[in-house]
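Read the single chain below, which is given as structure tokens and is the form predicted alone.
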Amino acid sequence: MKKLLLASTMLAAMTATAFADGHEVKVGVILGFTGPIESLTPGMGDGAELAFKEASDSGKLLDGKVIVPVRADSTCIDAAAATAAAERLVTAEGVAAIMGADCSGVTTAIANNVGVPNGVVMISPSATSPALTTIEDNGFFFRTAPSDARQGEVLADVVMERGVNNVAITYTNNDYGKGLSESFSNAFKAKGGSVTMTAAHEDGKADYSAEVGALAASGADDLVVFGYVDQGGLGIVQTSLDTGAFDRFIFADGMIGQSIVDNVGDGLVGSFGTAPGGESDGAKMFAELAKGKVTGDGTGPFDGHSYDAGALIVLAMQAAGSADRAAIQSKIMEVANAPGEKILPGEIAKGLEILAGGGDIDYVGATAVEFNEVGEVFGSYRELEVMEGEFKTMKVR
């Protein structure tokens, strides 16, 4: 996957100007508004749309253009449904770019079947599968959340530092779960840890007693759950607590959300995990900006990443002087990386003005965006623990 500035004749032929009538520009927002992470996606959608509103309200975007977000449901798990939803955005709605998708499997399907063939930029705030690093995207796919190749290593460090050296792993049976399980398991074993059992679980089941029974019988002290906060992961945790199989859990980003704490209650106290994010100046500025404007006040694990994805789209438009799809693609890397004036949350208007004057910007945003050659970020992670009825940040790594 090469993130070179591909302005070839072939790509120009594949792309189309995506202005709506008059002064409007449509941008797709495709997330799992139903499905296994549906409690997380309202904040993610709001985060991206906050960036769009900031640009529109400034009056500085392409001489007064207004972004019109068009939402679509990825479902997170149904690749066919996600592809159909994305096709509607691209063909019927004529969007200039897409903020999304979310879960790794549907993101891959949309990129392969819709985004790349139609020359439409996609910026995912939360698709973290390592497999996406090598997708053949012709430079049209980016992500503001770091790859799970790194999250697995970070989580392994956290687990070992807490004195846990014997775990069982269960993962949701898809690209996200498999990639994260492999990354963590390899890193954990390399540090001297023991994995007594690794087993996939399916989402949407009514009963997880068989899966939990097998995991408990492996002799593990703690259970690592790489699943989804509103689906199979929740079922695994609740069954484990109900049967007394496990009383402490280790999570990654797909399991970090207030809904699971609310659903499970005190049984989660002491459980811990990791999620992308940090406590930089940009993160603090986004937290203030999101209050009262983003569902959950912007505290979801990918809300800041979604704001950043939306901001990059509008800033690339401005740098290109056009909402043409290929033109947007040609400027994403330029506005995301140094050199240039650093732009933080709440400063989109400033960035638009600099670009309009022919200057350079370096969009830092809420999550310290800096793309490598394949359009991915190195990122930082929060170590979180459940206490006092919520996930609390213990350290940033």
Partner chain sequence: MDYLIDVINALVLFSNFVLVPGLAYGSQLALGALGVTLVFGILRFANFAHGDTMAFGTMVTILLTWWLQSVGVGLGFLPTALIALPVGIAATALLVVFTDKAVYRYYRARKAVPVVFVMVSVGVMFMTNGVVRFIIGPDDRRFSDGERFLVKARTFKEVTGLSEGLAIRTTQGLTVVIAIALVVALFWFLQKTKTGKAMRAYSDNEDLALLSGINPDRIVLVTWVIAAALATIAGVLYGLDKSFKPFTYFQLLLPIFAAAIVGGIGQPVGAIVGGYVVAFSEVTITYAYKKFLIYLLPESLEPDGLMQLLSTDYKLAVSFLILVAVLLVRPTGIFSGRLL
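Just so we're on the same page, rigid core means the largest C-alpha set that superposes within 1.5 Å between forms. Bear in mind that the values here come from a model prediction, so they are computed numbers and not experimental data. Numbering follows the first chain given and starts at 1. Compared with the form predicted in complex with the partner chain:
Taking 2 Å as the criterion, Gly298 does not count as shifted between the two forms: its C-alpha moves by less than this amount when the rigid core is aligned. When two forms of a protein are overlaid on their rigid core, residues whose CA moves 2 Å or more are considered shifted, and Ser218 is one of them between the two forms. For Arg71, a C-alpha deviation below 2 angstroms is recorded between the two forms after rigid-core alignment.
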Second form
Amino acid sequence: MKKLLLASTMLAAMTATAFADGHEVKVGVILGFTGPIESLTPGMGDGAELAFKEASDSGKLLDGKVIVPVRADSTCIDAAAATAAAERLVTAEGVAAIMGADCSGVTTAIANNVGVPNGVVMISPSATSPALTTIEDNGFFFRTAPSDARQGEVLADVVMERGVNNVAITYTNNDYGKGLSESFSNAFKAKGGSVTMTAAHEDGKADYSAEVGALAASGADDLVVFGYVDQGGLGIVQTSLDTGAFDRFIFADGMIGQSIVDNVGDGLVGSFGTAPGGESDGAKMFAELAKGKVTGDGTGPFDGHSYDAGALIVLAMQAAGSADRAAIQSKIMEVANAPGEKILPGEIAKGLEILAGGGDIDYVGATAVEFNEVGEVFGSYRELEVMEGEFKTMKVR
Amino acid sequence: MDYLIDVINALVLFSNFVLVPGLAYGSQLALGALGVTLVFGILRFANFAHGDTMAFGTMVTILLTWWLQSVGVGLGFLPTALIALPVGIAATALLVVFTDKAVYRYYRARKAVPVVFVMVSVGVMFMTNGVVRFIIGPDDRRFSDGERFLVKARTFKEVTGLSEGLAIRTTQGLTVVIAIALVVALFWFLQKTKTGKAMRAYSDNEDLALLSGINPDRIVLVTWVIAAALATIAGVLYGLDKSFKPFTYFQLLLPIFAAAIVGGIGQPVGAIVGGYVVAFSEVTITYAYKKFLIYLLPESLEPDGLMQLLSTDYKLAVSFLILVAVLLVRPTGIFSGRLL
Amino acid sequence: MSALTANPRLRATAAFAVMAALLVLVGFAQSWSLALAIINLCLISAIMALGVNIQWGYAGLFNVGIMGFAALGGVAALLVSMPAVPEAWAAGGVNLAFSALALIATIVAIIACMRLMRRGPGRTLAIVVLVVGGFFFIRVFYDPAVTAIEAVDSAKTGYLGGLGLPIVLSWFVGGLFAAGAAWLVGKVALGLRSDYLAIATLGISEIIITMLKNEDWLTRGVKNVTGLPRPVPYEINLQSSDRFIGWVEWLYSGRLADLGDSERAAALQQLVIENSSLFVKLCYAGLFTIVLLVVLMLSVLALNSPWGRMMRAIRDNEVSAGAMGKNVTKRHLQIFVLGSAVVGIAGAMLTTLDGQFTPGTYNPLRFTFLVWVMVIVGGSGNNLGAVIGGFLIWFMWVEAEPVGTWLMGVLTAGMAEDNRLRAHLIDSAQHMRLFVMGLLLLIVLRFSPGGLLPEVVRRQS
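The block above covers the form predicted alone; next, return the form predicted in complex with the partner chain.
Every chain and every other molecule in the complex is listed next, the one we just looked at coming first.
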């Protein structure tokens, strides 16, 4: 027994990655499958696994390696349970990299307590807190969702340019909503706009008429909603329209999704917002790809980000020529950023091939990924408006 | 005349944002609290599993509603879920009666202290919670159909010429009507029928009731069935009005308890009053009265601030503050509790 | 078997041996790092369960507000350890001090009113007027203070910060915070029916969390405070410390000797990474074990003292204890405060281990009901029982996920890959955690109400 143990520890120490039968590479997928965002995570997990499957099925990944995703539950809120789950992925399952986590709080905990200490790359698809920009990550933490600080500014520009200078804000009471709300209202006020009221809403609560009532009474014409499409944000929009409190809404990325247009209907026409993304058709291609394969057909707010996070991991693996943890880390920036052949959703096989041939790629993906020096997307935003039953891209900025 | 219109506008504004939503939400809470209070009155414990019982009943109803919708059965302008509701109630009744036989009966026979019952109900809560998520998943589900509005805000404005609109959703109307009908039926049942009288006697004095030949098993059975019906109806109405999500239903437990205790636990009248008290205090204390006062006050007195007593962040806390205040001043609730 | 049931000491030994075996199994089958991570949280859970056991096991108080007390401990960790933000103090300090004075003045006025006036509608009216008036009076100072503080570099600080002291101190402070809150809560809610106490504490804990979430000037609210200073070294620093590397080299010299140079360097690096993580966890485990042993020792001494006997007498029959001249409500308050303080200590330790304070973390399923399951399953009224309950339940809570997923995999192995039922079952595996916890609770309550290690009833000869 002892000898066996020694041998296995050695093996793990030597390769840093447990290869079950030589052609499998494990990658962790840690998301809040239970807890407050449990309705968003199935689509996110599927999105990442779609990218893994694409790479595995192509047979081109590291000469025919197969990615085996290992899911773990971050619970979204319980840092202790999330850390334990991540610890399991990293030390017991021996994953090569982690796609996750989701909520900013647990993501910080996992990065500080597990990811960075063990030298494992983490790519979060949905942690947007500005605080994550400054964590001491040794270059091991990336995120495909942009920091709230930037989006707030962009959205303030959009709102101003449309001639709206009097708004009320409601945000989901977590670090995403609060951070975005602060950055938006600071930028908006600096540009001369006025915010009549800022009110938080809790997700998953009984009733939002009190919030809407108060917001309506503030006298603003338009309501800025920083929330989630299938959570309190939806409740707020629905209640506002029903009571005639607001006719037009301004959304950030969490509220952009086909489901809200389908659920709310005509009332949304004319509402607008921003979401990260570029000129490319990445988002559309991902939507095609995800149809029938991802829970909710890939319309969730972070499904595309998750696919991109997964794709970046496999591409970096290919570029490094090994599934070694440190090697993956060293290549993420390279595959994500220009120069190189642009890679869109569904083209992972092509990317793998180019990399195998020693070429260079620039992964664009569903959300126009481009990392800045601290490993965060800082790229472009799409300005969207609801017309004819869907969000239409008006402009890219 | 202008001032009169201002007053009417103020009242419409108040109705639209406080009165109508408060009434609907209050009715939903009242139905939930009635179930809690009934179980408390007869079985003498605070049932922590009530929120998840509501979720279970709603889940069954939703599954059937979806099937009905897929085969094209509907109720015109009313939501299809009303057809499925009886089945939901039946399934929930089966679940709670089974739970009673499998779990609670044992402790009743041993005359366990209330705290043990509460603890057991926590276990049941966990399990029901798991079952619901297992079957329908954790997602947000919508199942309302039919006509959405009784009165539309825009139409109201056009018809009356007022600058404020008033909206009443079908589900809000439905909620209030069904709640009233149920409460009337329940009171009639408790006051006039033999079983109802027996239940009240049992709740009042268990030993005396047993001596006078009341069959306790039957009382318990009827109580559970009624509680299941109330829970399912409350849950379905709530889900129709907003949407169904298991997590939300678990959280509903808190305001429901607050409603039951504020009104006086064990008192059906109290549960109803408590439901409205909790709902209206949540809405009125966090409402911003700025616009309302602008209509009513002369221009010189118009407020600059939002005129909000507490920020909406504290909405949930309001019901508990009331709860604590009531416990301090009048621990048995508005209507002294423990009687049916 | 009969020896096991008859002899409590043997039973306890067996229970702890099984627990140790389970953890060792994790070490071998999964990894030692994971085993240690689980142990650290087990230790914290055990302390939390001890606190609850003091209230429930000694006095029969059903406190469903554990979450709130644990969160207060967490705040203490933040307020003690983080550096102060002088700009924020400068911006809002004066107004905040005034609002504190206003609060004190209001409370004094209310107390005076209650003492001086006679009971009746007049007094009630006066109190209501004072409460409402005081509320607005406080807000005159409070609102500008909050606005000013929260405006100070809101993305990074926007709060007052803490004292910048070593975080270990916060474990005591957390206990004090929780004790203070418990005293207030106890004054309000004790003396009510047992299940009223439950609902009242449930509500109050929600109020505490709501305040922590929304009073950004104090806690940064939902923006979270991350990067709390640690009481132990950081892995990254260890990994670059020559002393630590040398130590690892020495420890594994036998294994490293046979390798070539380049392989050796790679293997050493990996070993240093693994061992730094293990070392940090061991440091935490050491600290937590000390706290657990101290709390456990004090609990055992208290339970066996005359005070403990009086408590159990009150629990078993309040009426007769009251008739014997024992002040039941006062004793209850005492024990409620003590138990909550222990929960507060554990809460501060948990925040320390996480390295961050995130108010959104606190939810009643995890922080209240799970702790209750620990106490009931472990053995209410038995301190060692609470400890083993904390260990076992946390272990199950963490391991339920991989085991559940594996079990679903086995169960559905016969189904086709694209079978929708199979996909549904596998996706739902995570939700079985709650189901299993509920089932476990019910089974223990029914078939072994004393728990794994039931209370030891001593008969006086």
